[in-house]
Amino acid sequence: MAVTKHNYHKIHDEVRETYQNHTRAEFHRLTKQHNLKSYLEFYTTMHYLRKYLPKGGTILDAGSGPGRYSLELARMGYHVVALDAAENSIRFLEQRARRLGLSDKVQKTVIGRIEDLSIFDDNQFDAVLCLGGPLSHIMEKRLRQNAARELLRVAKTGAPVFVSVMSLLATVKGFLKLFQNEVTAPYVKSFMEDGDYVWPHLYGFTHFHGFKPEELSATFAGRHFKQLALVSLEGYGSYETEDLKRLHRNKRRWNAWLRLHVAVSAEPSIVGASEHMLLIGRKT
């Protein structure tokens, strides 16, 4: 099924429904106990957040999901406004914030979409996040561009903006490691050409647009945006669940490898092959 203006809203509703039904799993996805590969996504993202975020202020977490990053930043003392299309995710985040005593830091929660942030004023936030791939779940190029404009519009001049997306090229390794039965499927050729993956394939994973690094950069180029970094999040750990488990058994080696992983995360030859990549820039 091709993505057209006639079926876009149906596709969006199916993506939202996926996250509505898997709220708790999505919250725990980024923990070491659940999946070391996904933990790399969280670990590397937090490394770059600590590097580029201001020392304080109010952060918009656009496409927050159930709040893994919102709550972590609230613990660090930031004020957070969270927005997500899935109501269950927002309610889960509110409940966790109350349980952790962070409701004063999670200042506002909003059910909404990143392509329309009209509820917020221009130049409102000290930093803007769009993490975990929300931009990849927008299956129409025009609306992805709208989202980029909106994310920058609500950021203050000089504020850092962080956007992570799902990679197109990493799926080639996925076909080798996990989805060999899919290699001959008719959709593979069109997917590699336009990046649009439309469910149902890959064991039922929901619709997404896979980016190449240059496409992600181009989405934000020329929009009062200075690119600071483009980095891989899982890097060589993409689809390497068993190797990561083996390495994690030795704490000293694991910590040494994490340092190595971060040190090479901005290498262009690695960025496109990572399951997720993170664009970091500053509004000008």
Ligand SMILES: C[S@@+](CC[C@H](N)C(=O)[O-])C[C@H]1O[C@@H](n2cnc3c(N)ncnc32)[C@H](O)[C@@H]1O
Second form
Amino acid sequence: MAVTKHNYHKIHDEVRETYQNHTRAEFHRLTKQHNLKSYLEFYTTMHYLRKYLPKGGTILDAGSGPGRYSLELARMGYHVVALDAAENSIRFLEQRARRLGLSDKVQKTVIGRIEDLSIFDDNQFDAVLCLGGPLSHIMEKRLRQNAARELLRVAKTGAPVFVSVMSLLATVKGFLKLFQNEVTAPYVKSFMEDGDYVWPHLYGFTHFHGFKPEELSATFAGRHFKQLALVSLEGYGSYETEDLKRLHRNKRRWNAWLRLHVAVSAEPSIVGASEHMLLIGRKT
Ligand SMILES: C[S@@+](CC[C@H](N)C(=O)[O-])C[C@H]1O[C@@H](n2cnc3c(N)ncnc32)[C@H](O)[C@@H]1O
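If the structure you just shared is the form predicted on its own, then what does the corresponding form predicted together with the ligand look like?
Now the complete complex, all chains and molecules, led by this one.
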């Protein structure tokens, strides 16, 4: 099914509904206990956040979900403003912040969409995050570009901006490792051509746009953005849940492999093949 203006709102509602109904699972998604492959996404993202974030200040977590990153950054001493389309995720985040004694750090929570950040001023934030694919869930190119403009607008000049999205090419590995029964399905051809995956396939995963690395860079390219890095988050660990489990049993090997994984994470040949990729830039 092509994504048209007529079904865009329906698609957006379905995406939001999915996250409304899976708040707790989303919160636990990035933990070691849940899945080491998703933990790699978190581990690698945190590595780059530590590398590029300023020492302090106020961070916008746009598409925060239930707040895995917001709460971690609040715990590290940052002030955080969290925004998400799914109300349940925002309520969950508020509850967790209270329980962890972090409510003073989570300054504001907003139910809203990254395509329209008009409740925020220009140049308001010391850093802007849009992590784990909120941009991928916007199924229209024009609106993805609006979101990119908005994420940059609200960042202070010189502030880092971090955006991670789902990859198109990694799905080819997904068809090998997980979804072999779907590789002959009619939707695969158009998905590989335009990157628009429309629910319900892939074991029920909701609608998303799969990016190629050059497309993600192009979405932000312009006079207000200097790209600093484009990196893979799961890298060679993409869809390798079982091998990661085996490796994790030996802590020395696991830690050595994690170092290798991060060391090669910016290699262009790995970035596009990773389930998620992270673009890091600075507002100019
Ligand atoms: C996979 S979750 C990522 C959550 C969190 N950033 C993380 O990395 O764990 C994607 C989130 O994007 C949100 N989302 C999807 N489309 C959005 C939009 N247009 N504006 C704001 N949030 C959106 C969903 O509600 C969901 O919470």
